[in-house]
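Form predicted on its own, single chain, as structure tokens, below.
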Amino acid sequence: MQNDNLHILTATPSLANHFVAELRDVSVQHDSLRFRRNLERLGELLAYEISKTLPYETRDIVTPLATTQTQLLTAQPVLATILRAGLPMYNGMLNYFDKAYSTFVGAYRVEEENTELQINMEYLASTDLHDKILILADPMLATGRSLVKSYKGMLRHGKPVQVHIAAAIASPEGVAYVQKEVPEAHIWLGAMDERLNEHFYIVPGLGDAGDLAFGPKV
């Protein structure tokens, strides 16, 4: 499934693995605060790799010394979620993009037996999305179908010269789903596990990050 649009951080050893043994690991989850800045890192790592791809233009800029120059990103990009478990990658990519315009999206799964899997969308809150680089950030890549739905619901606020999307962790069967429905994304994942299993959840994957990121819900 290795493509130039997919990028894994844990396919090369790095501190990208610590943060997301410990996201998994049942023995560090009941920390809420750790779990949170665990995916903040991540989102600060996704941030600085997406950031080399983006475009750059040449900037004089005057030092108490001298005029030097040195490349500066265009344009920021806009920054994107889904509520809640979005925020803490959220919150770490916009450490990195500090000047970046936001757009929050309220989506659910909808999971009854017998029945097919529902999204459910009922908030949207978007800038304008016309020609801007837009970074779409969720922690887990699931079905793919809460983000899917998430993006096409902000086109009508105008379509993206580019998609980045940034998960913490994915399924093949996510990933492949995103790459048919928006094919122009770029996908950038902590970590792409094994499957999804009977109940549309990543294995092995880490449980609910909106649960262990904020409490249950009720």
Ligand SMILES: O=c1cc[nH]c(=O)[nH]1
The other form holds:
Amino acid sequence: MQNDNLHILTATPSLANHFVAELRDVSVQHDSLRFRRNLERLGELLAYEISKTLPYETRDIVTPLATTQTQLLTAQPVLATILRAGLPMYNGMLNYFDKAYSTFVGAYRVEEENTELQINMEYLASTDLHDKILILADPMLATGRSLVKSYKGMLRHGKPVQVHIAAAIASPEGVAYVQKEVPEAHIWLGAMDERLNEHFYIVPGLGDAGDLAFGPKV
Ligand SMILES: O=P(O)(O)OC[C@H]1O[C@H](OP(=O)(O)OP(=O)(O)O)[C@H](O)[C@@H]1O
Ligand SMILES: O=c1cc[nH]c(=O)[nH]1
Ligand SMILES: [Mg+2]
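Switching from the form predicted on its own: structure of the form predicted together with the ligand?
Below: every chain and molecule of the assembly, starting with the one above.
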């Protein structure tokens, strides 16, 4: 696995460890308000980390007393997410990149016994992506199929100049798949876990992020 473009927040202990720990902990994770807020907080932290790598330019700021100069983003990124589990992390990113335009994808895994995992993608609403910096957030990077299919679908709306993929928890298999299919991607993770199980769930993981945030699907 190539590591230059792979950043893992919990590799250096910080408050991010607390947020990820609460997402996983069976005695805490069923508080859905707290679960969503912890995903949002990780979205905020990852947005801040990504912001350190974006292009800036010098701009004048007029205060009541004088004019000063500071470095501001040359352009806002486009924020993208995958419904439905992606919404809280996306919201955290939008809290920080508060002038960003957005792209939404509706995609979900179809988990049937003894078959390959299928991804149904039924909805894509995108702003222009041509030459934009794209940040695609989804909490769980399991097989990576949802993220890669969503990203490839988005390319119909323009080729971004840079792509960042952000997830709360990833599997090594999923990261390898994203790196193979989207080698230009910068990958930002809350945590990297051990493996996928036979149902393509991340272990130790946290269970089903969408269900914990929004209730079981029927
Ligand atoms: O890497 P993958 O193997 O593709 O799995 C990850 C996907 O699974 C979850 O969504 P899910 O299909 O459960 O839909 P949901 O958001 O409606 O719960 C998660 O939010 C990702 O989008
Ligand atoms: O572990 C996993 C895998 C896919 N989706 C989830 O919510 N969790
Ligand atoms: Mg789900």
